[in-house]
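Only one chain is included here, represented as structure tokens and corresponding to the form predicted alone.
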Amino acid sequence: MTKPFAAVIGWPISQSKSPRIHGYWLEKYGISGDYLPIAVKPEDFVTEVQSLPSKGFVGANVTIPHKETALANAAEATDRALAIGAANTLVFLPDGGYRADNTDGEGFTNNLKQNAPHWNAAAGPALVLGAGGASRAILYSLLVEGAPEILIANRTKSRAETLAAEFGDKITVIDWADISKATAKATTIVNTTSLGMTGQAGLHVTLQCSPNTLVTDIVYTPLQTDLLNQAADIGCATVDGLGMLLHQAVPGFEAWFGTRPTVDETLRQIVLA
């Protein structure tokens, strides 16, 4: 049997973490596979995805800009990619074509059951800012896991309008400038927005939350960014963004190379580095 490859597609594509963490695995539980960055231009994804499998290919992950045309492109798709409308992890089936799936919102959660067991979604009201494309995996993870409410907030309030239209009667949009008010509110509070970011502008709230209420930022560079450290001083169980990008790693690797991995402090280091 030749060895099986899979891939991280995007365009750029060098930034990409995702050969790291797969490369780890592999030689962690010594499987005979590699894992390769390709860039590949938006109008060449269809073509380029098709020529794969004949290249020894068994799935790929796609990344910006890629994520909706992959799904839109699929023989089969899982009902949380068809939720969240993108797609982030390809299975190239034995008849043609492939199956997408989306692993973002299974990234997030498991990160938050590693870091910070005692989470429950269901305790009370959750608080998500931003409205982009982890927002919807992370607003249909939500639920998934039983959160009562959702507020959501956008700088540009017709985007988070939509995405509760959307993901129905359990998502309420509050206006930017009452995040902060919120706050208090939530018994969970994600940042999905860029805002915080080592580059970025700052995210500026001020935390009004109680000790029992879990925030957690999905970015990781800084990796104790300002909200993160604000929540710290409150007592808040606080969890950073890396281990969701390693936490959404698993199902693909499980579904290419047969072995289902952990994420684990190494691994962390190995990103990080």
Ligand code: ATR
Contents of the next structure:
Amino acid sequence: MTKPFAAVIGWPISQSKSPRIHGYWLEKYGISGDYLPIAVKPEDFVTEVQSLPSKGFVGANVTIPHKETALANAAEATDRALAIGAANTLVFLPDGGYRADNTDGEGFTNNLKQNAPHWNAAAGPALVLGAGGASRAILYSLLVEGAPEILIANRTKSRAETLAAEFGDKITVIDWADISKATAKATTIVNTTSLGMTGQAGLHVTLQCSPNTLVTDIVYTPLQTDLLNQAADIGCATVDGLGMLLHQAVPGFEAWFGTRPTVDETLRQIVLA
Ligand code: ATR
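Right, and the form predicted in complex with the ligand of this protein, after the form predicted alone?
Now the full complex is given, and it begins with the chain already shown.
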């Protein structure tokens, strides 16, 4: 049997951490395979993806700007990819085409389960900051995990309203100006915006939550964001955003290479290096 290949497809692609993640697992599990970054312009996406199976590729991750196009051109799609409206993991099908999945929400949830084992989405309302692609995946996962209510705030309020209309009546839109006040009500608080990332503006929020609250951030540069530091100072459980990136890679690796990999400290260090 020829050795299976997988890829990550994006434009640009040099910043992607995925080759490090999958490269580590291929070596750790002694699997003969390869995982390659491929830079593909938006207009070339469909033809490039069609050409991959004949070159030995069994599937691919897709990243910005292809996530919506990847879903739109799929032969099959998982329920979660359809609900999130974007795909990040493709598995080529024997009869042509591919199945599109979105593993970002699973990555979000499994990161919390691994690093905050007592976290329970059903324990109370969640507060989600941001209404972009990451927010969609996280809203989906919080609902699957049983969150009874989700407050969402976004600088551009209309984007949050669009998500609320799509994801149903458990979602309540609040004003961006009210986020500090809303933290008092939440048992799960998630920053899905780019605020707080190195080089970006800061996230200005004053946490008023109880120490039972879990606070997490999708930003992982820096690993300990100001939000997480503030949360830790008042005794909240915190989980950094690197694990979401690592855990979202698990289902793809399993589908392509046949082994479900684990996220361990060595992997974290390799991706941080
Ligand atoms: P992603 O797919 O990573 O979620 P995105 O769709 O670009 O990326 O979403 C980025 C999020 O960060 C949005 O919620 C965005 O708010 P807007 O919808 O108002 O743009 C939020 N964001 C980015 N910069 C921001 C800033 N300076 N202040 C407040 N929110 C910001």
